[in-house]
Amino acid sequence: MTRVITVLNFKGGTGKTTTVVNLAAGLALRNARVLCIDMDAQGNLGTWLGVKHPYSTSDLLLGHVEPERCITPARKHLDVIIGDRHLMRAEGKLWRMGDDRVARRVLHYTMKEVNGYDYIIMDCAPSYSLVTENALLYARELIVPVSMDYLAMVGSRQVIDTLKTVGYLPDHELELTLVVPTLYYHRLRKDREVMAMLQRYFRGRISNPIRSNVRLAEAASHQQTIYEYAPHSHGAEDYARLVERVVKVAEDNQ
């Protein structure tokens, strides 16, 4: 059964795309079949992985082509549907559909015929929109990266409030799988305090922290995953541990 995961925080700069890229790549290295969908008009996912394609998420949402034609390979076992600026136009057309229920579930209906993946992971923009709501109503799991600052925690709480709202829908189940502390530096008192707050608030759903590591930022500029760019770095080690934790979630639920 395909695990469909949305990665979201309503504050920017929390490591959402970093987490999507390196979680997906780590799963693919374990021979899992992974599809990433970029739900952000900035299109950072395709840029990071060095992928270009004539069709994007906007074409998918607007029904311009079949889903399979939007998918392009990025790495072995790792495929991508890229995002681009046309997502803003797609957002406007979704609002004008006149049927709120259908507009919020276009992605769900469109992706029904897409098979063959162990994981589908979505990278969302740091804002609430119909495009983001499509991701939430398609996903079954939610991962929330939280950087070590107060505003990121506010953004994560807003995500949880949204999760609760979605959870009230009778025909949809969305579960908070993990909160992922990012940009963590253990010598900073502030970071330790934020970590302690996260552990109290999200007891049992906190992953290992992703330590602040310049190699993660450098990997993006080289269009490589952390395992390709710096396989022996703290960043590679931390994301490998996150991959293990995500895999273990499924094993524990069996």
The other form holds:
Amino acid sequence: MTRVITVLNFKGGTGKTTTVVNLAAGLALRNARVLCIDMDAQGNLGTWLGVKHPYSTSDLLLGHVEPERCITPARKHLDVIIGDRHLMRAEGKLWRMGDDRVARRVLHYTMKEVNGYDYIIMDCAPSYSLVTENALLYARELIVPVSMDYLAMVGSRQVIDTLKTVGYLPDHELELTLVVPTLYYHRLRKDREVMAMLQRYFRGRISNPIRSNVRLAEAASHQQTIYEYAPHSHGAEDYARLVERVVKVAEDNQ
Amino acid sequence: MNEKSDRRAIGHDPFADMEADGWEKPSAEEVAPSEEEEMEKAAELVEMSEAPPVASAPSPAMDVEATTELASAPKTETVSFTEVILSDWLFSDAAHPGASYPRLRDFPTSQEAAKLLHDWLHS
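Can you swap the form predicted on its own for the form predicted in complex with its partner chain?
First the chain shown before, then all remaining chains and molecules of the complex.
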């Protein structure tokens, strides 16, 4: 069964795209079939993976082409639907549909035609929008990266609040799978305090921290995953552990 | 405690009212470490005790708090027992108040942790 995961924090710069890229690539290296969907108009997912394609998430949402034509291979076992600035236009058109119930579930209905993936992972923009809501109403699992600062925690709190309204709709189940501490630097008191707070409220749902590692930022500029760019770095080690944890969540639930 | 150690880096807990708002705290089952986590922790401690000691002084970049607290740690009778006890202490809440992550990972490498331990034992 396909696991559909959305990665979201309403604060920017918390490591959402970094997490999507390296989680997806790690799963693909384990021979899982993975599709990433960029729900952000910045289109960083395609940029990071060095992928260009004529059809993007906006074409998917607006039904311009069949879903399969929006998908393009990025790596072995790893496909992607890129995001671009046209998502802004898609957002406007979704608003003008007039029927909220349909507009919020376009992705859910559209993706029913897409099969054959073990994981579908969505990278969301750090804001609440109909596009984000489509991701939340399509996903069954939520991963929240939280960087080690106050506003990132506030952003994750906002996601939890959203989960309450979206996750418990009668015909939709969305669960918080993992909180992923990112940009963690153990020598900073601030980071230790943030970790302690996260542990207090989310223990059992917290992954290993992703340590602050310059190689992760460098990897994006080389359009490589961390396993390609710096396979022996802390970043690669931490994301490999996250991959194991994500796989284990499913095994534990079986 | 002096003023510096009382200072909190995060002044407000954004999750504080979450429970009143309907958020369910993790169950006891979720909070308890799994057998696998316990095994992992034990393996890390063994790895640390087996790491080759390094004779040089601690690097200037070493965690000031950890080093200070290390110096005031209680000594015990035998080296092997000390290592076990100190390992326990070194990665405990006493050494890192508020830290919630496996303490070994508070050091960049297990070699650095072993070096700290070795330097303290032979000081």
